[in-house]
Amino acid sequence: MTVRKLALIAFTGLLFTALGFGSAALAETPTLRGTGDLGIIIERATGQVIIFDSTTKKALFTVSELGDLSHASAVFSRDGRYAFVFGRDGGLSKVDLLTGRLVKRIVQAGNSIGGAISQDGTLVAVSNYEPGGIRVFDSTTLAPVSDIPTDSKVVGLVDAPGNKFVFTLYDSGEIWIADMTLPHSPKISRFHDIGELPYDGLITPDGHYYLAGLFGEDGIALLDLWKPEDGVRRVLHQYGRGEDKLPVYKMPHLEGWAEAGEFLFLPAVGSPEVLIVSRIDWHEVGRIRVHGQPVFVVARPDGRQVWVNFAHPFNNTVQVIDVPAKKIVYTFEPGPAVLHMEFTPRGEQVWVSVRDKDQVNVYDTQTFNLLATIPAESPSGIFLSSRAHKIGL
């Protein structure tokens, strides 16, 4: 070979190289794709999630050594691309969706129960147990910004307008708006006497409201966050008097309620009804007996639909609610335990786990057809990267 031909190849090697189309870049270069389609399931009994594309219904990565994902959930970067993971074990973990990798992981607490990214996507919230209150971070790096102690178990942190982080204390029984305009030394608003024992918050999806489930009393604690300045007022809190109340053996998750055109849908506590309440004036406009307690009362997108499922002993089935009629229209079993139900963005199919058969199934919601099956170990919570586009997701 001639000094010209190795010069050549050596040239080349360089060039191939300083463009990144060496061997090692290749193999580190993600898959060019999109992030819209994606989304992780969350294996609870093996500290693991995997990484999945909705359009092709199939896995594509699974994501080790998160700890303990018992109570999991997730947030996404306001670009779609990482998944921020809280688990039960106080630890939050930063994933990549493109490349399938654990980026950062960190242990911030003893005992947390979910969190929330900020509307400027900077900061990343986590609710605690153990020590209570909420602790935020750089969502960059996951360095740590403020402290926010409480004394008391913080439940049902969601993001809101401007900047803002509004969590619900447990055991004192308040609501707690968190300004973080300056993210070092946040504003605190607090309300009072909201109720016995709130066990869960949710935000309406224009940020308007925020509305905490009682578990110690009937009713539900409601704040304006357009006009805080007017106080906490109680709504529903005749709904289940004078009734016998079911044992509750897994709490409602008010994230997991339902808004559809004027009325939302929110599950009874103790009792097997979804509760309708009119948007305008917050009273109840009716209810529907269901199946048993429910857990999870989900809209799809269009609103059309409500999806139910349910505590044990019943939670091998799910129902539907159809909104105009306001009845059910279609009951199934998927299997034994149904955790948890994610849409789609537009809603044409609905991803469902079923954690006692180590699967989770892919229905398409207009005819009810199994599309899919997805293997996956005790797999509960379902998150898509939609949700970076949503307040309080």
Second form
There are 2 protein chains.
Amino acid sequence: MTVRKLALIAFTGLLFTALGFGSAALAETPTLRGTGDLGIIIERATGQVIIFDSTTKKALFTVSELGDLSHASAVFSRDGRYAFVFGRDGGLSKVDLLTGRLVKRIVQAGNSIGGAISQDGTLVAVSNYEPGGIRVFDSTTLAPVSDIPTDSKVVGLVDAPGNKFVFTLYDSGEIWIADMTLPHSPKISRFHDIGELPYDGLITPDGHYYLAGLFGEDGIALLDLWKPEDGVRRVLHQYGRGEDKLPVYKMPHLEGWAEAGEFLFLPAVGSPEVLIVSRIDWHEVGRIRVHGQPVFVVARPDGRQVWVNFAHPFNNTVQVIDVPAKKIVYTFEPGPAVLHMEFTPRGEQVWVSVRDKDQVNVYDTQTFNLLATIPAESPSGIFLSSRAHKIGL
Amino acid sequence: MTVRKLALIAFTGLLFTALGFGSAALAETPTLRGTGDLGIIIERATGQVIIFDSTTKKALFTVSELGDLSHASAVFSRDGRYAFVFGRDGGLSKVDLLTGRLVKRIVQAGNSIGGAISQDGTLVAVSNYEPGGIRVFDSTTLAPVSDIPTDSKVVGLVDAPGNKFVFTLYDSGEIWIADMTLPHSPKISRFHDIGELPYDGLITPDGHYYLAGLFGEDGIALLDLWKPEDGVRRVLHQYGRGEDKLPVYKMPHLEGWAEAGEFLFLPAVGSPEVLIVSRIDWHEVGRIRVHGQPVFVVARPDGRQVWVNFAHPFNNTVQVIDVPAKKIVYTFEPGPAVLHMEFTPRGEQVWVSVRDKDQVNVYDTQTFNLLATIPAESPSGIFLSSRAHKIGL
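If the structure you just shared is the form predicted on its own, then what does the corresponding form predicted in complex with a further copy of the same chain look like?
Below is the whole assembly, all chains and molecules, this chain first.
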């Protein structure tokens, strides 16, 4: 369970504009090559993405004119060739990792908060703050396929098995499941009264459980997608309890939860702790004191380590938890403003964006040695094409 | 936890011959495309592999002259472009999925039983029956890197986190871990007295546990790779107990174990049952009566379903277990001699080889509808390039 997207809190007017085929990046002859070791780095300040190769640990292309990427996220086509980048300005950009070209860009709403790709790879969905709802596009052409209005800001949009999208309505406190079996007439299931002001959502890596974090009250709303007829129940009643109420933008992103063996590791709300929760019964089984307020708590793919970064003013630091020992085994300072961490799929490397150093650092996760540094202007999210093969990513 | 390889039981003499650049298949202009949805089908009778695209559900190339593929298996380069095919005759073939060419083929031993690729993608290892031991090759050139003689047939070779290979010695009853940090001088850890005649091994999908099945006695040998200093212990003491001793070639392949949520599903030995075992404490928690002696018990990637095929004379049938209900929910007959099942990484399709119908059938895993049929001569193993991103595959 790693980062899906970075949430955003802003409101602007609606634009629904197809910009058509966008500008190409560095003009190079496309090389015949595999796409399994490619990835992108979001350059938040310049509206660009860097395409890189995790085998050579080098940048291949820079792709420009993707709009406002200050809290962007991405998903990948099922063949691993294309990245779909969701921008803050409602932009949806399709980037070709092999040619370094912006294939197409549309501005599909005034303000968006991330997206998802369907299990079968044919549909890309974007969740919107303004005007709310989700919009679904053909992943080949980016032509509109269907709109699902909600009369509410939408958060926590994910894909789920059965070609479904699952998402949460912030204003009305609901979870919706959209079954896209008939893409032009989605079948919607609604779950009301899930709790006050759900601000984010996530799906477990197996697609079994959907969880929504609540800003207006303590606890987490849990929907068992294998038994939706049982409805939404509340778990982790203490989550957020006993702390001063934080502004919503300081609430930890749920995508920063880590699954490791039988445990989930998640950031505490408003305190310098990582909570350990049983995956079986959703009860808290322990806490680990960490360097600051955790932002992302990410498991190495083998679940042996959990890496943690922190909110300002502790955001120059990363800590590594050894899962069996449930202790911090390594603390280091990659540099100012560590925003994101992405593991290679078998876990031998981790890519760390260090925004205010204008670089991405690549570390060996076993020795913690720095393997490479990639220059990047204010890098934020890092997304590998192997996400194409993961439920909910 | 899906199929890694199909075991073989045979002995021939040693050949260590580099055949150099092999024959090309259908000559077509290579297309610039992603590799994330490519896979191969082993044509066991003809020494060929078919390269297919799981998005269009069509064959792209046939690659010939791969030697004896009667029990072949494959792993993939970390970029997803190349398949490394391990043949029964000790052949190691590197196939380019984009061009349909046999890039290189070597015959590295007289008789081999499968292989693995290292976590970092730089090393391909092959385990041998004759002369025993494992041989390690550079994944780019197939040049020899190191030999690890064992004075025993080697089974159950897998990769593990930390650029390790783990494997089992049939004759001497040992498990070895080879740390390939220095590829030319592997560091070996040996575990003796693991039990009598271990015939196969597997690693859990997170790389945490290595298990070896025992032909000479009941139970399973378990090594916790997070605590190797604790040594090998015995679990599932009843595994194989109460049955007549089977010939080793009738023992179920351990690669046919399925992990679904907190449970493992595995074939019983010599009886028409699937065993359900707790992932937490390795105790049996239940059994499901099935149509025949199960061969492969494979979980859909979301863990909601477990698919089972069977030994002769019930090998025309496939059954589907619903995991929460722990019941068979679907039984059907794809055709004579169902040998293998491979799920697409998000689980929406399953590819089923039907050897004696000379075809591979593609099913929708939710509706069970037949989506496509691919002609193939005596198809056996099916391997998708997304395995490149999985520990132990």
